[in-house]
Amino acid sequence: MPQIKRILILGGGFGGINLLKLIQKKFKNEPNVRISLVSKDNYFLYTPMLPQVSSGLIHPSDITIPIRKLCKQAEFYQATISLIDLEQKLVTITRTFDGKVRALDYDYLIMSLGSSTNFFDYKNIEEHAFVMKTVEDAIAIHNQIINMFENAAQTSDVNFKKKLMTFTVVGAGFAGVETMGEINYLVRESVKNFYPSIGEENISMNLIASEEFILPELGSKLGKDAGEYLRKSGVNVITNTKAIDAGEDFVQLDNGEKISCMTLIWAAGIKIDPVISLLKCDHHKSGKVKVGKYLRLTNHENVFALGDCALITNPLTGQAYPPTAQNSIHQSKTVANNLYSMITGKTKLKEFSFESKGMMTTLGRRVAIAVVYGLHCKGSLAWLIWRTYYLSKLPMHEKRFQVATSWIADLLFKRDLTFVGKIKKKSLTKVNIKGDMPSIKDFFKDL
C-alpha cells in the first residue's frame, strides 16, 4: 500500500487558511495525503476590519469564519501548541477547554503561527491597556467606549467627564491609525447624537507615534497626509514620542507629558510566539525563523515557516518582507506549490518572490489613503479601493454580504451603543475522562 503523507499546519490566520483551501484543491484526488490544522480558536480571524467591530460598525460575526467550514477533507484540532520536535517530527498541542495534550506526527510541517503584542517590559502598561489583536479585544474597546458615555453623562465634575472621554492610542502603524480613525468618529458622532450632557468640547482623541510622522510604510508624503487629516478631524497627533508608564487613569510619555485618560489602547509592537522563538534552528534576533528560498527551514527540508513566524528576506532588496496578510498570503501560495512538487513530483520548487502591489488604510467615514501600483490616493476613492479590495478578499459569500449589509446600514442608521457585560464561562480542569488525554502538567512531567 502507498505510504500516507501526513500534512500538518501549525494556525489558523492569513497564511494557514490560504494554505489548506490550496492544498484540499491540489490533493483532491490524492487519497493517500492527510491534511491537519491547529489552531487555539475555531475560526479564522479577517484582522483588517477589526477595528471596525471596536467601533460597532460591524459586527463580530462579520469577519469571524468557522475554520471547520473551510475544512473539506482535513481534521482540524482547536488547541494551543505546547512544543515542537523537529528531530522527532512530533507537535505536542494542548485541548483548550481542559488542558488535556495529545502529540501530533508529521511528515511536513507548516508554521504559519501569528504574533502577539509587545509590551517592550512596561508591565503598567501591559496591566491598563487595552490591545488590537483578538475579536475579544476589539468588543472590550467597544464596551469601554460606551461604558465610558454612560458615566460621563452622569457626572457633574467637569475635570472627571474630561478624562473619562480621553483616548488615546499608542502606536501610529495600520493597527494604531485605523483603530483611531474609527473610535473617533464613533466617540464624537455618539456625544453629538445621544449624549448631549458630555459636550463635545470634552472629548479629546490622542494619537501616540514614535516616528516623525504616522503610518511609515506608506512613506513621508503619505504619512504626513494621514496626520494632518487626523488632526483636522480633532486628533491629536503626538510624534516623535513613546509611552512609556501608566496608570488607571493615566499615560506618561517620554517627553515629560502626562495624559490623564481612562482608555489607553496599545498598538505599539508584536513579538514572536515563544513555541518558535525557542526553536531548535536558525532564528533572527527578533525571535522569527530563517527559512530558504523555497520557504523551508535549514537542515529541515520537510518543515516550511511563512507569515509572523518566518523572517524570508526579499532577494531583489535584501530586505526582510513585511508581516503583512497580502504577503502571507501569496507565502501560502509557493508553500502549496512546493508540497505538491515534493509528495507528487509532478510540479517542479518554486521559489518566493512577490512584489506588494500597494498598501492602504483607512482614517475615518469615508476617507482613506492608498500606494497602488505607485500611485498615491487618498479621499474618497481611496476609501472606496480599500472597501472593494477586502470586501473581495473576504473568504466566504456569506461574510460579504453580511459585511457590504452592515456597511450600507452605516450610511442609513445611527452606530449600536449596546454596552454588553460580562459572559460567563465554564471550565472543565477538573473533569477525569478515563482513557482520554493526560493534563499538560502531567504529561511533561512524563517525560
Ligand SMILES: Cc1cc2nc3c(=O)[nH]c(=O)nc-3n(C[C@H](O)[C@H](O)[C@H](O)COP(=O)(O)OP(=O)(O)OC[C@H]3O[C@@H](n4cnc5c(N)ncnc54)[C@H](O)[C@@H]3O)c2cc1C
Second form
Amino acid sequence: MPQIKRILILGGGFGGINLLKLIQKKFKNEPNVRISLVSKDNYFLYTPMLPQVSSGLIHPSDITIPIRKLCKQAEFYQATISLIDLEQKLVTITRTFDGKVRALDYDYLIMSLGSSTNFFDYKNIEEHAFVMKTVEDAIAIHNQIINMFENAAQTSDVNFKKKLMTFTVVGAGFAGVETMGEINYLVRESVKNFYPSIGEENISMNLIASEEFILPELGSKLGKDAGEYLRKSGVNVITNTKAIDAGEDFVQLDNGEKISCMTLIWAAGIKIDPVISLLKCDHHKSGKVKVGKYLRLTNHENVFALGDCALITNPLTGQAYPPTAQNSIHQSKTVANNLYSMITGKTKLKEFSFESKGMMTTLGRRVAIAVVYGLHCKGSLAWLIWRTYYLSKLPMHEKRFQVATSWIADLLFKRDLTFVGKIKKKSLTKVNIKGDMPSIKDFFKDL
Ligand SMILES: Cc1cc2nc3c(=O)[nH]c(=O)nc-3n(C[C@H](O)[C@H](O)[C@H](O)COP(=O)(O)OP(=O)(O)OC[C@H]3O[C@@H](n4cnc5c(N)ncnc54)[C@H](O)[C@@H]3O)c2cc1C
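I've shown you the form predicted alone. Could you give me the structure of the form predicted together with this ligand?
And the full complex, kicking off with our chain again.
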C-alpha cells in the first residue's frame, strides 16, 4: 500500500486559502495525498474591502467566502488551534461549536495564522477602542456610527453633540487610512442628508499618525499627498503623534492634546498569536517564526510558515517582507511548489522571492492613491485601478457580482443607516456528543 501523505493547513486567510486552491489542483491526480484545513471561522475574509463594510457601502456577506465552497478535495475543520507540537507532529484544536478538543496529526504542516491587533499594553485603549480586523469589528463600527447619529440628533447640548460626532482613528497604515476615508464620507453625507439637526459644523474626524506622514508604505511623496487630500476632505491629520490613553469619552495623545470623543478606532499595530509566538523554534522578537528561503522552519523541514505570522527576508533588500495580502498570496505559490516537490520529487524546491508591482489605497469616495510599476497615480484613475484590481482578486464569481452590485447601488442610492442590533446566540454546550462527531439527531435533541 502506498503511504498516505497528510497535509495540514492552519488558517483560512490569504495564505491558507490560496495554498489550498493551488495544492488541490497540483495533487488532483495523487490519491494518496490528504489535505485538511483548520480555521476558526468557516469563511475567508477579504480584508481589503473590510472598511467598506464599516461604512455600509457593501454587505458583510459580500466579502466573506465560505471555506467549504473552496474545499474541492480537502477536509475542513472549523476550530481554534490551541497547540502545535512540532516534535509529535500533532495539532490540538478546539471545535468552535461545542468547545470539544481533538488532535490532528500531519506529515506536512503549513502555518498561516495571520496576526491580531496589538495595543502595546495600553490597557485603557484596549478597553475603549474599536478595531478593524474581523467582519464583526466592521459591523460594530458601523453600528457605533449610526448610534452616534441617533444620539446626537436628539441632544441640544452642543458640547455633547460635538463629542458624539468626533471620530478618531489611530494608525495611518492601509487599514487606518482606508477606514478613515470610508467613515469620513459616511458621516458627512449622512449628516447632510438625514440628520440636519446635528449640524455639519459639529463633525470632527481625526487621524493620528506616529510618523511624519501617513501611509509610510507608499513613500513620503504619496504619503504627503494622501494626507493633503484627507485634510481637504475635512480630516484633521495629526502626524508624529501617538495615542497613549483613552476613556469612554476621550483619547489622550502624547503631545499633551486630549481629544474629547466617543469613538476611537485603533488600527496601529499587529501582534502574533501565542500559538505561534510560543512555538519551540526560531522567532523574531515580534513573535513571528523565522523561515528559510524555501519557507520552511530551520529544524523542521516538513513545516512551512507564511503570511503575517512568518518572518521572511527579501533576498534582494535584506528587509523583512511587510505583512500584506499580496505577499501572503505569493508566498503560498512557493509553498505549493515546494510541497509538491517534497511529496512527489517531480519538481525542484523553489526559493521565495517577490518584488511587488505596486501598492494602492482608497482615501474616500472615488479617490485613491497608487504606485504601479513605479508610477505614481492619484484621484479617480487610481480609484478605478483599485476597484478593478481588488474586484478581480476577490475569490468566486458570485461574490464579485455581489460587490459590483453594492457599488452600483451606492452610485444610485443613499447609504443604508440601519442599526443591526446584537445577534442572539444559541448555546450548543448542552449537546451530548457521542463518539467524535454528533449525529444530526443528537445535535438537535436538546435545543
Ligand atoms: C482592514 C484591513 C485592510 C487591509 N487591506 C489590505 C490591502 O489593501 N492590501 C493588502 O495587501 N493587505 C491588506 N491587509 C493586510 C492583509 O489582510 C494581511 O496581510 C493578510 O490577511 C495576511 O494573510 P495571512 O494568511 O497571513 O493571515 P490572515 O488572512 O489574517 O488569515 C489568518 C487566518 O487564520 C485564522 N486563525 C488565526 N488564529 C487562529 C487560531 N488560533 N485558530 C484557528 N484559526 C486561526 C484566522 O481566522 C484567519 O482565517 C489589510 C488588513 C486589514 C485588517
